[in-house]
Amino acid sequence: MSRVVLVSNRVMDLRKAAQAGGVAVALAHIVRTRPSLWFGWSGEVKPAEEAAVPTQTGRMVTVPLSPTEHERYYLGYANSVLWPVFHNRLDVAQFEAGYFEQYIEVNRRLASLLQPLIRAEDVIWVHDYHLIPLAVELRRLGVLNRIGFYLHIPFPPWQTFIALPEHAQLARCLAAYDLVGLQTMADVSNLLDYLANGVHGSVTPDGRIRMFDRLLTVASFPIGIDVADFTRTVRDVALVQGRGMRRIIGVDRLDYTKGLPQKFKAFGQFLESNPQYRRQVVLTQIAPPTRENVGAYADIRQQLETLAGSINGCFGELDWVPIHYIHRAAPRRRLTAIYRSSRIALVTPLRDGMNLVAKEYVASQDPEDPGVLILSRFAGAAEELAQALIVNPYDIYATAEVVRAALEMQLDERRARHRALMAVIEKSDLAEWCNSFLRALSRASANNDPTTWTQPESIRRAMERLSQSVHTSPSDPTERGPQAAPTPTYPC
């Protein structure tokens, strides 16, 4: 079995990675189960002369960032430009001069440190938007290995992506990969649409994209979870606020893409429209901080704290607080017990690559008495989890009604929905995600020999979408740009 060289923005201790969630859990799983090397940023910021030296500990090789790199590459281009653009938030993107040059320079430095560690038989798997240029920098150093790229966040509509002044350079960077993996079919369609309209790429008969004298494979690989980690959970009765109380759980990083103000407004509207449920239901929102040095994140925190205070002040009683707002991370093992003890999971991102909280919640449920997943149509998980209650988080009043329907759902329907959701989650688990991507990368690396190629199903379906589409004004509210959710009027 070839060694897999994983490259990601952050490399974490395996024990800490298991608690961190998201990308870290997925990559830690690969390191544990395959011959591998995990390379990337250590999370440390050091003077430039110290940042030039990598550190190897077992299968992990880490590199610090200098203060300038951290400010301009990480906080700057990656999280103040690419993150909002990929999430269709051009209004908060900071197209500052100099950020892109630093972004390229850091990728070039990382490639120069990684290249001596690569063996001839290695398979290189690069992860996420921080590292789009890494393959082209490795190719310039003579690396001929198979190189795949996986984007863990959504790819935006092509009209949004071309707002990036450097979009054509980024497309050339993508062309250096053998395979680009995305979370959903919608993301594949958006990328193909951009390559056709933005850089005049052409789709070949076998489903690959010809651009810049390269043949690129694009396909969807929905990321999954290690189901066994969650099915062993037991209900923790101590987590219920009071006798007969039902909990609605939300677990989201404090990010403007997660739809947290819309969630709070919908819950407030639910309490206003359904007074019989006051003192019967609580919303527990766990929102750990993230990227606090980026201005847009301070704004969303202030907005959320104001909303929580307003709703609690309007509806709360001495012995009942309707919203529990927790601005810190919860231990992963504790989270699974919270999931199982909650009647509803309310997952309402305005745009999300996948959202593994939705899958974790379902896997944590008691099959005999499962809770109900309410899921935003704009989460990548909605493409797979059709048996959830799907909502438009921009529609505050409709979401409030779905909360009521979820609370009143009969046991037989809850069981049937849970069985259907579990079948999907077990089929597309973390191991299948890893194996399917590496199989596709193995085939794609022979991309100049069409006799060895099988067109991915995701490409075929995306091509059908493109052939049927006409570019008109988008009807998806997230593609019309950000919109403020209506603020319900409470009696107080």
Contents of the next structure:
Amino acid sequence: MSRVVLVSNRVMDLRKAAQAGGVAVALAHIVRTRPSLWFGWSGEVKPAEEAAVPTQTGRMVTVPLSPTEHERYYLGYANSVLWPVFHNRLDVAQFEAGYFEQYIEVNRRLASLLQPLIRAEDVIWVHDYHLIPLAVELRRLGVLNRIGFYLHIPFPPWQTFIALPEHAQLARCLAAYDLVGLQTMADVSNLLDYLANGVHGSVTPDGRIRMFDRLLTVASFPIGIDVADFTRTVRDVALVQGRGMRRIIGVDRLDYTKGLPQKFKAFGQFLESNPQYRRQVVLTQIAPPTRENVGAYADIRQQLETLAGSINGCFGELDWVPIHYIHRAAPRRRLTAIYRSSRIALVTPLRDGMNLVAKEYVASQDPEDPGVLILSRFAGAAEELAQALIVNPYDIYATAEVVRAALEMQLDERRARHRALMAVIEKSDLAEWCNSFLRALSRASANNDPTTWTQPESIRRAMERLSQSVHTSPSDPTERGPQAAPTPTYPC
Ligand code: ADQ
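Right, the form predicted on its own is done, so what does the form predicted in complex with adenosine-5'-diphosphate-glucose look like?
Shown next: the complete complex, the earlier chain at its head.
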């Protein structure tokens, strides 16, 4: 088995990674189960001289960032430009001079520190939007190994992507990879659409993309969870409230893409329209802070605190607070117990690459008495989890109605939906995600004989969609740009 060299923005101690969730859990799983090396940022910011030296601890090699790099590359281009643009939020993107140059510089520096560690037989797997130029920089240094790239966040509609002043340079960077993996077929379709319209890429008869004299394979690999981590969960007795009180759970980083204000408004609307459920339901929202140095993140915190205060003030009683809003991370073991103790999960991002919380919630349920997943149609997970109750998070009234339907769902239907959802989650788990990407990468090398290559199903379907697509105004509301959530009718 070849060694896998993983490159991601953050590298963490394996125990901490298991607690962190998301990308870190996935990569820690690979490091534990395969011959591997994990390379990336240590999370530290140090003076430039000290930031130049990598540290190796077992299979992990980490590099600090200098203050300028942290400001312009990490907080700047990665999180104030690429993150909002890829989530279709051009309105909050900050196109500042010098950010892109620093982004390229950091990728160049990381490539120069990584290159001496690469062996001829290694397979290199680069993760996420922070590191799109890494393969170009490695190729410049003579690295001929197979290199794959996986994007954990969505790929936006092509009209949004071309608003990036540097979109063509980024496309050139992508062309240096042998395989680009995305979460969903919709993302594949968006990327192919962009490559065709934005940089004149063409699809070859074997399904690969020819652009800038390179052949690139693009396919979807929906990320999954380690199911066994969640199925052993037990209810947290302290959280199972008496007298028929039912809990709705939300667990999201405090990010403007996660649709938290819309979720609170929908819950407020539910209480307004369904007085019979007052004092019987609580919404527990766990929302740990992230990227607090980026301006757009400070606003969302204030907005949520105001909304929670207003809804609690309007409907709350001395012995009942409708929204429990917790602004910090929960230990992972406790999180699974909270999932299992909750009758409903309200997972309503405005845009999300996948959303692992949706899968974690389902896997944590008691199959004999499972809860109900309410899932945004704009989470990548909605492509697979069709048996969830799918909502449009912009539609506050309809979401409120679905909350009522979920509370009233009979046991037989809850069990049937849970069985169907578990079948999907077990089939496309974390191991399958990793194995299928690495299998595809081993087939996708640019030197591979195209006659032996089979076109992935995801690319065939995306191409069909592309040939049918007419570039008129899209029906997906997020593709029309962000809209203000309608004002709900509750009187606060
Ligand atoms: P995220 O945007 O971080 O990940 P998500 O997929 O939901 O979103 O993963 C979050 C992880 O963090 C989950 O494993 C969850 O359990 C954990 N977590 C969240 N809040 C927590 C809390 N309060 N306490 C403890 N743990 C918490 C990015 C993309 C997603 C994509 C993942 C993986 O934005 O779309 O699904 O990468 O590819």
